[in-house]
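Take a look at this single chain in structure tokens; it is the form predicted on its own.
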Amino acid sequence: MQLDEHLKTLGADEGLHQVMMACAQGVYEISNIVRTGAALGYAGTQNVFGEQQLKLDVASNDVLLKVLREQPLVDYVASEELPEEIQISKQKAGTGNVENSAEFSIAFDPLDGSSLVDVNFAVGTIIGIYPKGSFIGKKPGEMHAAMIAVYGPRTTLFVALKGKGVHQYLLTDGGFMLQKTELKIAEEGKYFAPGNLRACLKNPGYKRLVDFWLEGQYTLRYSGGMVPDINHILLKGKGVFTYPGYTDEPNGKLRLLFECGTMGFAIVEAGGAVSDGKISMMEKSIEAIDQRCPIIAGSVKEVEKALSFLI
């Protein structure tokens, strides 16, 4: 079954279906850019976080902006590659009653893990679809849907629809075809993906947690990229991913709007749990576009175990 048809089967309303198919088109175009290596090297610019932008970052961002600007149902967009959110419905309002027809605001990381491209590791795209309006004041739990693309040996796409579970599609010559449906994460599972291991030097709890994993003979599954690591948890149906804070970076490195919230939404829809160390990520208010936060995500009991060390 194709993505188009399956979204209708899942009960996605007409507007959400339309916007999700536009995002899927963007993923398809980014997949071609990544596959051909048509935009390698540095762009000579920095994003709002002071990070050197790769040509792939810029090209991927341009692709998603293009497809979303063509959608009358899109209100605000926010990208990890842009300094602030943009109300594209207002920009288009002069062409008709476009602003009033907007239903969704979309936040995305166009190419997460792009620094891994030159060594041919898996990278991905993260897309969160919210109700219309500014992202400020919203919570990840308010999302209508999340879409997570993985560009590896194959291009795959996870779709998490609120209340409808998580499903995986494979990009083929015939489009995105349903591959796995109703993905579920077990309560326990001995896989661990420990981001920011340097934090062990200044966060004794994290060091004790890593020792616990090693002594418990957990299997390490860490790629250096959040997308492939969360992909592993969703497909294996168990495990835990962590990126805690520490003295130098108390809020960690990952962004609530572009990474943690969207990934957490998919994890929760698959039956897992996600926390910032204090509360569920789904209940964490977005206070700034560039807001960072720690994250512990995966199997419910594995998250609980990790929190017992980190709190």
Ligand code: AHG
The other form holds:
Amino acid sequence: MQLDEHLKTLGADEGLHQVMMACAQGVYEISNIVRTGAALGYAGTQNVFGEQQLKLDVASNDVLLKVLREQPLVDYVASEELPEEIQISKQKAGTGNVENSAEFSIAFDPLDGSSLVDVNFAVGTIIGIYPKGSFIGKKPGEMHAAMIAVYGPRTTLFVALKGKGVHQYLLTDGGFMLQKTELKIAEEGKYFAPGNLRACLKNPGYKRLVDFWLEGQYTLRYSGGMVPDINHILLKGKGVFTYPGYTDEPNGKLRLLFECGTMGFAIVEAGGAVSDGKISMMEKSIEAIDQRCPIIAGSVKEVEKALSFLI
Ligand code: AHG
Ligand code: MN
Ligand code: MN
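Please give the other form, namely the form predicted together with this ligand, since only the form predicted on its own has been shown so far.
Whole complex next, starting from this chain.
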């Protein structure tokens, strides 16, 4: 079954369906750029996080901005590659009194795993679809849907629809075809994806947690790309992903709006848990679009065990 048709059977309302199909078109175009190597190397620019942008970061960002500007229902957009949120509905309305029919605000990391592109590891795109309006003050739990693309040996797409589960599609010559429905994450499972291991030096709780996993003979499944690493938990149906902070960087590296909130939304929709170390990521208020936060995500009991070491 095609993505288009499956979204209808899931009961996505017309507007959300329209915007999600536009995002899927963007993922299709980004997949082609990734695969043909049409945008390798550095763009010579930096993003607001001070990270050197790849041509692929910029090209992927341009693709998503293009497809979303064509959507009358999109209000604000925010990207890991842009310095601030943009109200594209207003830009389109201009000075005229065009009725602002916008219903959704969309935040995205157009290319997650930039440091892995040159070594041909799997990378991804992360898209969070929120109610309209500014992102500031919103919480990830308010999202209508999350879309997560994995550019690996195959291009696959997760769709997490609020209250309607998480589903996986495969990009074929005939478009995105449904592969797996109702993905579920079991309460526990011995896979671990320990991001930011450097933190063990100054975060003794993290060192103890890693020792716990080793003594428990957990299986390491970590690539350095948040999208493929959480893809593994969603498809194996168990495991835990961490990227904690430490004294020098108490909030770690990952961004609440562009990575932790959206990836966390999909994990929760699949029956898992996601925390910033203190509260559920779904309840964490977005105070700035460049806000970073620690993340512990995956099987409910594995998150609980991890938190018992980190708090
Ligand atoms: P991005 O490429 O969008 O900047 O994000 C990469 C993130 C995430 O994919 C991964 O979990 C993390 O960076 C890895 O961070 P380190 O390089 O510090 O290990
Ligand atoms: Mn990222
Ligand atoms: Mn990125």
